[in-house]
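In structure tokens, the next block holds one chain alone, the form predicted alone.
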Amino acid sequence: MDRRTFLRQSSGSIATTLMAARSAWAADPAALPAGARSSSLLASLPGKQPLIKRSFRPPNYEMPLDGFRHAYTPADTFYVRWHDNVPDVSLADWRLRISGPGVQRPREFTYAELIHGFEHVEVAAVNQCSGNRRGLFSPHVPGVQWGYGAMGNAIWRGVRLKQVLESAGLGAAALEVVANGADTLLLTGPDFAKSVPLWKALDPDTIIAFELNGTRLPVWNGFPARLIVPGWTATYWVKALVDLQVVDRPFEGYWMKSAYRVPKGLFGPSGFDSQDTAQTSPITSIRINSLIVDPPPGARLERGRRVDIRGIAWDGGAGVRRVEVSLDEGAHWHEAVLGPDLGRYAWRQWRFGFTPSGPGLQSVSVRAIARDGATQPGALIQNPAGYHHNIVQKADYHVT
């Protein structure tokens, strides 16, 4: 979609923007900064059910809080996170070309060719945006401020990035694998591009994917083709992929070398040697987590009635072991019931039962721990860019 016809689609659903019900937050607008309270609205998409806005140009949505009760999340409720403007992308000119020093035999490709050349496969696993739940953080931190919405669960169908590389021949010397797409610049800035080690590109869950959930990728989600790094955050899903390049030595674009990046050791090892230095790694691995979704929070409870709280929790790759629920600030755990496994990568829901026992607030907080036993922190890890926002969550009922 170009820049005109996306401008023209939108401006009328933004101009008819719902104020969220508390059910469909994706986090308490009470704990959101005032510039994300004021643009935490419900606003629509061509193709998408409404989303939460939380800037426009360029456009970034993440969504409500019922978007996460589905084992996958739809096509038109997954949220929307771009630097630059969204491509408008022509199956017919689309083609996505191998080179750089580390292959032996630079390739281009055609969508056809792409998607009949190679065998097909499927991973479950977790999009999450690097930047989830930034708006939480105290004190509050630059960049979207995204409450718990920027990230989807879904089944993603494509083709083995390794077999791809390996049709143009790897080289002994290559180190790293850049991946750019078709988006171009608002104005002014470093061109969008990441790369990945090459042990990660190798990975045969690591693909090049051109469906979601069984459908065609939407253009709000890296139509035709997009990079699927399961297990990492999402600055590495590139969208609308057009070029990989597999270099010999540490890539040094803006958004590898300044941008996305911790303090060194504060999160564990990085798994991607080239890119550290002595101060700081880039994020990669997706830290355990675990949300609270139905009852929402601050919803009313009655009292002698049994409810179930139901939630989601995921990790980078070891899968959830168990989920936790605590009825008195942490003094006691329960463990909750799993859902079906769906992968490694992906979400697991969970629900847990109890019955109020009298009138007042009831609190209720839950963690989950991983089978690599990784379990999450009571206290929040402050870095700069406001990443692994992972902390115990506590939600608070009213009980009538």
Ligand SMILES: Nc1nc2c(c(=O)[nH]1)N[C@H]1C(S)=C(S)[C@@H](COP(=O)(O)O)O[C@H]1N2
Second form
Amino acid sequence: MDRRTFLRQSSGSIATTLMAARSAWAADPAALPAGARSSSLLASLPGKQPLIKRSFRPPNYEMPLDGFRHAYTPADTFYVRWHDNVPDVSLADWRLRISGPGVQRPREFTYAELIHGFEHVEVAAVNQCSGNRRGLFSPHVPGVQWGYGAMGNAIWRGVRLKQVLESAGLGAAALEVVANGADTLLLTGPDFAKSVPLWKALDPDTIIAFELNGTRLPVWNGFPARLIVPGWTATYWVKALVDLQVVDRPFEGYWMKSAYRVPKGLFGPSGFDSQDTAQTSPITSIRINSLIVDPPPGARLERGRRVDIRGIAWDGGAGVRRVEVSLDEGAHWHEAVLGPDLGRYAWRQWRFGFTPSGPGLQSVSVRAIARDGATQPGALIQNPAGYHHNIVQKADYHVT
Ligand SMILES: Nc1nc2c(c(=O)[nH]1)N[C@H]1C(S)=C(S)[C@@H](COP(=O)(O)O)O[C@H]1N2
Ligand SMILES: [Mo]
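Starting from the form predicted alone above, please write out the structure of the form predicted together with this ligand.
Let's see the whole complex now, leading with the same chain.
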């Protein structure tokens, strides 16, 4: 695609494409490809494969289980989560502003200046919504009722946030970096903006990305540039980034102060002291976790025929040390074979071969152990917003 087509397409109206997506879904609600859960609706957003629709406005669409078979999640399969209207950004008009009391020289970059002005780096990282699997909480927790698919793994390419901030002259007073996107409000509700502590902003793996797996970011996933905060849940990964403010006091926006918080200490230290209160902390690092992908839970297995159970495991950056599988509800655990290490922030594929003896139900339980010793809990750690669902995974298969 040449640059003009690119620009023309990127300035196409999102409102129109959303309408098209809605009518496409409405036209044939029965045509649900395999992999859909019965309670779910699959719908195509423009440029996307069918995803499981959790809400239309704002768009919240998750990846069906099949998507987890890829080592890197294709851009057209990547989940979509917005709090408000998806911005209609034209590359020619896009600017990134750096300002605030923590910088000496406020700056403004065009897209060309940003991508030509700094070294390009890549980081493989899991993008996981804080509320992934919220719909599996029992008792029920209000919020988007995500299943397993509010996450993906990709190679993100961009420029280091550190270098961009330093080009504006960081001052000694810098405490947090507040990121804001081009998205505009739905009818009501506070503007979506997030802050990260200076240490995380300056981490060499924290980047302003413009590519996902070697292609430009889809509009749905933050075109033309977004923050990548590896190891932290995706709420910090601000899309369609237009504004960075380096502040000298804790940012008080709604999405920091009131939302995305967990009881203090329940999941360990947050690493974000300036946002901790006596009772709560902001959600930060992704917890050690795993998922059984293949064969799909509930599938039929053939008695006496060897099968490979496959899945993924990931954490907030310590890395996956080991994955264990139990065929007897946790009485005995066996080590799974790990796939290649794609990087400490990426997920790790694993497989475990066995021969079902059946007939009858065969349960398969899985738990991952991180390099820092963290492991998955046997019981759900309840918390008001339904975050960090990471219990030991279990699938039942029918052996015949
Ligand atoms: N500008 C903007 N960025 C945003 C959001 C948003 O509503 N607006 N949502 C955040 C949340 S909560 C999540 S889970 C991720 C989702 O990223 P994705 O849509 O690329 O999968 O985007 C984050 N960045
Ligand atoms: Mo999220």
